[in-house]
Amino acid sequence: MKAIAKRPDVDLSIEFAGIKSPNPFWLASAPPTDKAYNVERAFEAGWGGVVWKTLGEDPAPVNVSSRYSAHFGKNREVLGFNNIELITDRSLETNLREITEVKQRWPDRALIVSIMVPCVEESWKAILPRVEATGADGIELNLGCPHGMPERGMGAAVGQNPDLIEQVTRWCKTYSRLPVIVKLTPNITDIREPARAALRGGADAVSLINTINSITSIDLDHMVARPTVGHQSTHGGYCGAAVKPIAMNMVAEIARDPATRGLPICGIGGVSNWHDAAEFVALGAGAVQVCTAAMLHGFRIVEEMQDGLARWMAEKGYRRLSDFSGKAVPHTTDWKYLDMNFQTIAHIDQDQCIQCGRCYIACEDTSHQSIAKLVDEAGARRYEVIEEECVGCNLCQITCPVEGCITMVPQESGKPYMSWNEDPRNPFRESA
């Protein structure tokens, strides 16, 4: 058994919803956690925990072929990943036996079992004791699968109904002593409602996000979406780096909601490196789950994740994750509370500027015409910000290919903080 490497001055171990783990990096419930072989390879590589691929009732569902597609960048970089795979297609007995064996061999790692059965009390009552008997550390309720299972009254069909979320969570707390983590679907208008429902049902934690409804691409020769099954396709679940901004927003919404404040959150969605993980933790997550990055690059990526996070924490003086968990939450608010008197102006570092003109083109064509293109007698170009026209939108900084060349400089306005609600230009402002 490989031991997790110790890092001086930094302790990456966590206790999440009563579940201990040597580090916060867990593999999400997905193909990489479908069998003992994969899970043990993951533990050997250094993962702190896994969420076993979702178990269901026998007979197990039948998966289709093919199952995956992707949204690619210019250099064939996978920006987003799509799947139409269902829960485990192996028997419940086989999975339970392997979970028992793995937990016995790796007692120091977190092993959570994902479950999805029909929204019937007897179904949950029957499976929960069998899962608990494996020695698993906790259960995760898969209430978010967006394809295949909703047609059977499970997955997102439950996760989009707060009453059912509360009911199923309560059944799990009634028939199991294990910590209950409720996995939430992002395919909903307000993520706070299902989180509140889970808490009402007695959830020990929530995890999010599950995958997003998606069609990644169309085969224009055959006029069918990918992945293609025969001559047809369907929407699938979207994950990977592209969903990270959506996931972080939903994590923050729950973390700053007074009704769910203090509810442990496991962040999922586009975690590809230590920096991604640190951002989720700063927004209130106590652990993170990874899937797509591991599928694209293998289990060894966890080594860089642990090392990078530990080095950054040591540099910042953080001893444990709890030292910075949620630190960004107080600075996350509703738009109406932002300071209307704050102003920032772009500044171009001429020593770093390569005179490509991308900032000028972007601003001139699509923004506020606040960058001047100057050409001297020799034909040399130079770009300068017209400060009185700049609104501080950040577009020039985003389009600039040289990191640090364009910075946004806060201005001293001399005006006090004023929210939109206090702004006399707001016809909808609330009376005091």
The other form holds:
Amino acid sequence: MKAIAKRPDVDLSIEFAGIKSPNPFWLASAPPTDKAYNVERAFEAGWGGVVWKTLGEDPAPVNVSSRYSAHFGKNREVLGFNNIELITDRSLETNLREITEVKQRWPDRALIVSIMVPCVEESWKAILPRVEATGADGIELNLGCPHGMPERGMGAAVGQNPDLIEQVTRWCKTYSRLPVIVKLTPNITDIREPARAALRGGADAVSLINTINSITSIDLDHMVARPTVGHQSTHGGYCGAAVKPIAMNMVAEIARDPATRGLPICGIGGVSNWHDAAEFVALGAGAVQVCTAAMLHGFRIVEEMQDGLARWMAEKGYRRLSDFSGKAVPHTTDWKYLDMNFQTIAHIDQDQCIQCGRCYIACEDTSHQSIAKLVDEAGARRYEVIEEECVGCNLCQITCPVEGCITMVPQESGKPYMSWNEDPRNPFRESA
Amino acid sequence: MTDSLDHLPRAGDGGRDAASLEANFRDLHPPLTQRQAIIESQRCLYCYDAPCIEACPSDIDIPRFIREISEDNINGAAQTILEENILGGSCARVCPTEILCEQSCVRNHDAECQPVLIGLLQRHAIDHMHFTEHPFPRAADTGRHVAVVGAGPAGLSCAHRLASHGHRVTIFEADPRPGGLNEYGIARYKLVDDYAQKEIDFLLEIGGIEIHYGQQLGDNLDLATLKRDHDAVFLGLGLGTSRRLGLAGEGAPGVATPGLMPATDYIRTLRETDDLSTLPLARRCVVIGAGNTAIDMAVQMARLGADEVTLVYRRGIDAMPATGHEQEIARANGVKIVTWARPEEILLDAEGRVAGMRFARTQSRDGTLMDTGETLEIAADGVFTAIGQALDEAHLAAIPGLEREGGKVHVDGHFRTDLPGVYAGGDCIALGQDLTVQAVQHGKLAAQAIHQDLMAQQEVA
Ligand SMILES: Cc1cc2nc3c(=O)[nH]c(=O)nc-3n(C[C@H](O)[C@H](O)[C@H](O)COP(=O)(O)OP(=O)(O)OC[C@H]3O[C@@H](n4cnc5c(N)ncnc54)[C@H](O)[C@@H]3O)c2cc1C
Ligand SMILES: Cc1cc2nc3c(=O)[nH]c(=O)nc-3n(C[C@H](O)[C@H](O)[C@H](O)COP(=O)(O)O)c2cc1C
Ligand code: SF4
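Form predicted alone already given; the form predicted in complex with the partner chain follows:
What follows is the entire complex, opening with the chain shown before.
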């Protein structure tokens, strides 16, 4: 038996678009939430909520064999994950029965049902009351599945068309009293358009991102992509750690769009630990959803996620998520508003430097020739920044294998803030 | 070769069979698995102007071959190694990497304090290469013919590089087998499974190299004839004789004292035997010296089953030429290292056999070694000397004009001896350290020099 340890005094509970949850960690609609067995194990492990694997009309689709593939790092760490699965392949009846039972057994957890039916009013009108009857807390519209379903006029085929998003959302608000979360596809040029359309349709929140069209690798012996089905393959949906930067940008775009200001956002895409979650929250997310990290490590990761987030919040003096939610949004702006007078310069801490020369060759070959390679009489090498040449690009810091050895030091220029709009070097300057 | 130990028991006495002894001589550092190699290759930072390249006596582009391993290009990795060091496979096994490439790995300064395992990665690449034909082509025949004396690492490396330039090479080797110390000097657990011979078979695949065995310069072969019949001569003779202690009880040169012998002679027998249980075993064994040969001798005797192995050195531990890593291996094998003791007398029993040794205790006063006045006696039934190797002057004396420097053959920066058309490299010359990798480098560079000199002659002609 473990001793009972002291826990940080913070409140991780949230209310997202009217849905209460003991913590902001939800499992995304995917295999981990495909049936009662998994979902109950997830709740036992401590997940605050789940978005049930997307329901559709019967007959349920049939999946192919060989479904996943990965983009691996050299030590076999999974950088990105790819799948060609469809929505639930179990009957609507079975899913609805299980959802009802699970919600009854776990009343304090958030249970959201993901839905994808054809883009006709009757279909939505028919399924929504049945979902509501389960006692679920909300619905999520899967308008983002990038493979298989779009070929049938669903998923991303709807999510890429703002008019259809607005339409479907409106049907949901008409035929259901449940909060409606619209899940967005990233396979689109400007993520703000579908978010605005969802809001026009009456959405209570958006969640993003669904998976990104991808081919992870080619089997060069057989000249076919992975995952391989017989002698063929097809593009799949990409997710996992590698998509986090893309997802965060899209979350930030919506968070700082005046047209959607205040629209709750559920952050999805590569969340693997408390740190990732905190970052999404800082960009305005009110909750996060996780799929790949759970698929790779099991449900237990939520314990570290809760604990890590709580400790960090306690250290920072945040009592609840809303204390820091969106705090990074005001600092995320357009390029043209950046301060042209700001200057930072690389500094190499000679005590930490291991003389690998990586910063040197990176800057010399591909940047601004701002690092000098010096060799003393004893043959010892030393790398020094040529401050006059350094443009402050961060490349050396990024390539340095020793964390903290190269720091970027902001320079005291004594000059006031000046945007590109105000910069005399800008030929298209908006004259004051 | 071990006649002077005939009176001693055998390693197999007391029921130890050849197989169980053989188990003590398996690979000292077992190879990396495929998975370990990939993980280890990832640790390489791919330094620019990498310090490990500078530290490798044979100039291997180490970061490059490691990156090739990590990118699943094993043949590319092997070629990167072999194009600088055709004996890269044995070097990977025998190099004291702790004072060469791995010592300079920047990862030593990193928070990890642990270098990339360059030697083992090098071995991985060579062990797993799978060329369908020899990876180095032979240039069109130049019509030139070079004699190489000695089929050790220096001679073999020189021959391969000469062959690749299209010269015909004939190697004259005193022994019945090629390889030099790779074959009969390196500790048995460093080069297992007849690796030296396999590597030489691979090297000779380039073609254009012929080896004549039983040909000893200064005996049945003379330099003048070699020079007459060839366009150039390379001497890779190594150091054929062991230094003597010059002590009472040692017997006159050529006269064996029962129980006393040079370590290299014993090691040679140990390397050559098919049955370790037949080897004479010095139950109480004293090894004089402090280099890697002394360590190899002590450790191998310990692994053969000696009760007590003592290595005695006249100076302190810090002055020992054997690397710290080698000293650790010795201690791990139960070898006792006694320092500050200078050999004074070999103690003999009534039958004139070694019974032990007396040492004078020493100390260092302002850097000069002095006796303290105390003595130390160690009982032993076998004493092995490993105080250095020297040129086999008996066979070289007759060669006029071959100048010496510090007891070794003198060469210029291009490995030219003082005799026109005669080059030398490896242990027998006065450059660098006595290491396999150094010999390979000498052979390679000498071949380049020979090639250039021959081509220059052609232009003049
Ligand atoms: C016991 C011992 C252990 C060692 N362990 C290591 C180690 O672990 N790692 C390492 O890097 N180095 C080690 N060395 C050193 C290494 O073996 C040598 O540096 C290397 O072998 C030198 O190569 P070489 O070609 O110059 O000479 P050798 O290897 O000595 O080869 C010389 C060849 O020339 C032949 N020859 C000699 N005289 C004549 C002649 N007159 N006519 C014709 N042929 C002749 C010999 O038979 C021999 O084949 C060790 C040395 C010894 C003695
Ligand atoms: C195997 C698999 C199946 C998925 N099925 C669905 C689905 O049915 N409905 C849905 O809305 N999203 C589905 N997704 C997308 C995930 O819910 C999530 O949006 C995406 O994986 C990004 O999050 P992650 O980086 O944490 O995995 C699926 C993802 C995977 C890996
Ligand atoms: S040859 Fe020896 S020193 Fe050079 S890289 Fe290989 S193991 Fe290191």
